[in-house]
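So this first bit is one chain, no partners, the form predicted on its own, shown in structure tokens.
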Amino acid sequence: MSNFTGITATMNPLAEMAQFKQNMREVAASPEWRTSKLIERQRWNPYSMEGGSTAAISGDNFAIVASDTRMTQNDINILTRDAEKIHVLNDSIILSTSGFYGDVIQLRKVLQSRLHKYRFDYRADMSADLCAELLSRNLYYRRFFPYYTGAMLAGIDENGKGAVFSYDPIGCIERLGYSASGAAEPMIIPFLDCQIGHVTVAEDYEKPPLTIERAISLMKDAFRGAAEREISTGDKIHLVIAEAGKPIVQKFLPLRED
């Protein structure tokens, strides 16, 4: 009688139990639900960020708005060194924008058309307070497909005081003494907090008054410091000064170009 030799599995119960315990420890240490999985897809994006920075300061009878003039793509490709980011809408209203330049142009055209209609209907220019509300409503109207702009409105209000209005993309409005928007906002705001808001100084520190000359000097320092540390801010400073009872003045100051 011949012996039957079938398929026999070699099993080592101790080794299998050790492997099972090792697998359980790995799962407990890093469960699948805790690990992040990055799924890459090719998607069309209607927006692009062209860089640049803007800032605004208001005083007792003045408002100052400044921006750089550089427009970039992907931070390193300079599209133009003379981009217009500050728009004078009338003798007392200044609009500053940063972000997607297509939306910047569209938003400016919308406001200009509304101001033109207001001038035609009432035979007078719209005040900064009314225009601030108008801009907020237009941004909220586009809340489901918002303008990709960091809009700020500045000027002289109905009482002859300087005013700065800051917005988020869907129209939430806040009147501030100073504000900033764009790529260098995280650097400009702390500087203005220290120099104008005095939130980082001691209580016994003598706070100097905010004159128009000091505000212009602070704006220059803010953008020169930002241009040293932020790659999409540079070329020139576009400075626009609105003062009660005086025409709006525009200046261009040199900034680093590399």
Second form
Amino acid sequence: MSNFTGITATMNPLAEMAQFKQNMREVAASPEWRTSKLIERQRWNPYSMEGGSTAAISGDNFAIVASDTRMTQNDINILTRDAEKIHVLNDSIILSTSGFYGDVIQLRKVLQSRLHKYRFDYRADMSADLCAELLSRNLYYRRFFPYYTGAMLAGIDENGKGAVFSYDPIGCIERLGYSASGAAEPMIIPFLDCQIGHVTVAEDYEKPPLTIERAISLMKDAFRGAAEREISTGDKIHLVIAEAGKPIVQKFLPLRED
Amino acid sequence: MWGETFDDFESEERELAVAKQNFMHEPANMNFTFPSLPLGIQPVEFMNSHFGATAAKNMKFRKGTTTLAFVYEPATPADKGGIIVAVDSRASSGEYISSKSVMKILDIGDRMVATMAGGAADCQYWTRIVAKYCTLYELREKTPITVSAASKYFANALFGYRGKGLSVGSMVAGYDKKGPQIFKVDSDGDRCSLKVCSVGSGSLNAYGILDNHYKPKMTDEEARKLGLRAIMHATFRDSGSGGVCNLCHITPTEKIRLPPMDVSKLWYEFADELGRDIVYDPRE
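Switch from the form predicted on its own to the form predicted in complex with the partner chain and print that structure.
Every component of the complex follows; first up is the chain already shown.
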């Protein structure tokens, strides 16, 4: 319409109006200024990521679990400095979680009620091995609407040995010697691989045995290291120590608060 | 029950009848339904946006694999023959290796195994369901289930969830009354019987070695080495595979699990055997 003067309409005005309306409809349906980020944001999102990290180490007759106590929103806004991410389910089972706290609470509730029912039915506490399988299944039952959690289960198994079970959000289970989950997982695991797994040292290198004292000090080191370099980890270490034949001990240790 | 006395119906018999009622009927096809998303939300798209490529690093599902299995006949009377199942042990979530020691050969009964490729949780869960079915079948029919029947149950279970985003590529391998058998089952509902089979991201590399060196008749030593070699080469060229090589040898009489072998050690072993580096140096 280069020769449009404002006086002589070169097109049928009715057709022009119809065209205009059509264009308006199209642009309203998918505006060009809607970036992919905006589209992403408007999508239904029932989850939120509350950060934090947890790690667990098992030894011959003990299992220790640690997590930080910071809860953040979108990795930036600190919601609380003493969130509880480690849940002691009974005398030998400890659940530690990272991810969406709403799902964590729901998951804990499911496990606690199943443990309660087990106690009622069998007049004994559930063992860590059984609870590990139970957790795996309960995570998988939500296959099409998963719990947004990186869960870990630690404790003393039926034979009095330390056990750590690691999961993905939909319940892929694996029993490991040590494990971590959450935001600082990629920082903690290499450290533990080096110190406990001894994957980086030569074969004839003298490997120190994993005692409970050493495990605790390694755990502190891992979290102090992570807090230095990871924004959603900090404030306090929540340390839970389960030793065969002894009651579970819980400790809080200070960590960087920035 | 009215009009009956204890004399008509011994209490033991009655207990048996009740037990039969409870346990001996054909198990109902799993009546459990998975909780699903609210109406209008596409499950596959939802899962991709929260647990897929754009998800937070540690929220991705574990996957990635090379698995292989083949049937062979003994070359000499001293050998046992049977099936070799070999797998790697890496589970990666995105670029992060979330585990390097996964056991990807899962037991189904005494004489059968299933390998796991694709989504790790999917494989573990559904293999459990199949194993349960096989145990119940054996108790009910008083005869071990055939590999073909077990794999068909597996395929049917997966077919029920077709298009929902499951990711399973499994090989059900074992010995039954029909001899050694391998069935490849996947989450699209595909199921086929094969003699030489490989599944997973490194399967192409494994096939290269398998097709080159496989013979229908081999000694046990040769066969085990072929499995290890194929896995080693697959882990060498495929970044989704690695860790150790787990090997399972199913003979007509037993199931032998070999100790895990570190693939980076295997590499040097095979290089020594050939008397040269396995890969050529392009500058030479």
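Predicted model only: the values in this text are computed from it and were never measured. Just so we're on the same page, rigid core means the largest C-alpha set that superposes within 1.5 Å between forms. Numbering follows the first chain given and starts at 1.
Relative to the superposed rigid core, the position of the CA of Met17 differs between these two forms by 2 Å or more.
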